[in-house]
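The chain below stands alone, shown as structure tokens; this is the form predicted on its own.
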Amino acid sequence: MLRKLTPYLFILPLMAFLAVFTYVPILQSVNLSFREWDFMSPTKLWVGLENYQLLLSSRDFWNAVKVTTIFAVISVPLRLALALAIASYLVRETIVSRLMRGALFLPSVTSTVSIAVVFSWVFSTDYGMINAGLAWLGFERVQWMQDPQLALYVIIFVNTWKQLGYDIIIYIAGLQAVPTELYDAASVDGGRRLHVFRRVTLPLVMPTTYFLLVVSVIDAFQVFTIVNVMTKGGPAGATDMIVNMLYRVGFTLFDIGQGSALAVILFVFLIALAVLKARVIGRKVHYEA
């Protein structure tokens, strides 16, 4: 009996940590989503589905869903395509490629707040580096973060710049696992580089692509820090994403019920999206060459 229980005793501290700081808060959020509470009141009034009904009838909620969806649809394919293209060139073990890997990976471990503050200065209308360069070339200054048509693309650029290094390193690991015999056979058969990439490389890095797809989609629907520091959801709600709205409703307006309901909706949506990706894309992933 002791031998059978030993593995569970080893993981017991981690399970206790997850229970206290993950599972219990999730259950509390679900409970609060059915109540009306403002952080200060000693009572949490039961309101049933009223918080969900208010959210689903809110224009701000659907705007946040639209903005977050557009962000995910653009940023995720952009990240994966750029990461795979760059990783294909940096997979060779040379001094230059190693230095480039470190330089590209550095933003992914840098403070997101620091990156957002720096890029707020870079894209500033009055004293930003980009507008200074445009003015030097004789062009008019661009209101990057004040224009509703441009602000979201600035956020996409900054988020891609920060996360790209992580995707590149993961892709390099996946490319290094591809058997070199397959490339040798393809070159003997006279296969061109693009044909080899499409017929050999892409299918064999599908497990890596699938992993990064799941991670990057979840990350795209949880973007908050960059938005909160650079635009705070503006201008005119052009960058107001779901988590930003959740923070505003829950911790600025102190409507904990609606904030919790929004968190539950996002949680259920991400779970459903992960299951859908597993059934549609996961079946096409092969883990052996």
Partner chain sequence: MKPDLTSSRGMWVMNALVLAAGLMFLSPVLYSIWMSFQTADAYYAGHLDFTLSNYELAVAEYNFARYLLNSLIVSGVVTLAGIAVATMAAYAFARYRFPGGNLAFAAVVATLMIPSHITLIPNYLTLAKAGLLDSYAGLILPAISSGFAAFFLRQYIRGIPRALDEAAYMDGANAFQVLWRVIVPISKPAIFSMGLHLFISEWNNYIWPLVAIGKEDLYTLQVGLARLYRINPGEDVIDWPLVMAASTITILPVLLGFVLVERHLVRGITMGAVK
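And the form predicted together with the partner chain, for comparison with the form predicted on its own?
Next comes a single chain, given without company.
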């Protein structure tokens, strides 16, 4: 009898924690998204789809969708292209290339709050590194984080700076899995470097690219810390990404219903994305020998 129970006892703690803090909360979020509540009042009034209707007809929601989409559309290709280019160079095993990998990887394990604070200084109008450089070259100082046209690009820059090393490490692992004979064969054929890159490297790292594509899109839709510290979503909503709006609605406006509706929309969207990409990857994965 005890024999049969053994595996259940081993998985019990993990499953219990996941149930309390992950599985049940998802259902709770769905439930709360149909209600009106402010953390305080004794009743959680059932309002059906009203929270969703309010969200879908609010300018804030569509602004957050727009801002987050722009963020993803710019930052994802930027991350992948830079990472693949740098990884192709750093894939060789020299001391310099290892040091460089370390330097590039460091930000991805460093506190995001610290990075956001440091870059708030880098981009600050009066004392920042960038404006000091511009002033030295004789240009006007730019109000990076106060200009609605620029603030989102600052956020994209900081996020790319932080995440790039992770992408590079993954690409290097992918590149190292490419059999070197393929390169030898290609260069015997007189293939030039760009040609070899296009015809050999690119197709062979496709599975890695798809993996990073999923990861970076999901990341883009969960950006919060950098925005919260650097701009609080401003100026004028220019950096109000979806999770920042979720935090704002839930924990500063205390509108639990709408906050939950927003969380459910984000959840459904990201799951759909993950499932879609799982199918695409499933089809393309034959490159992996």
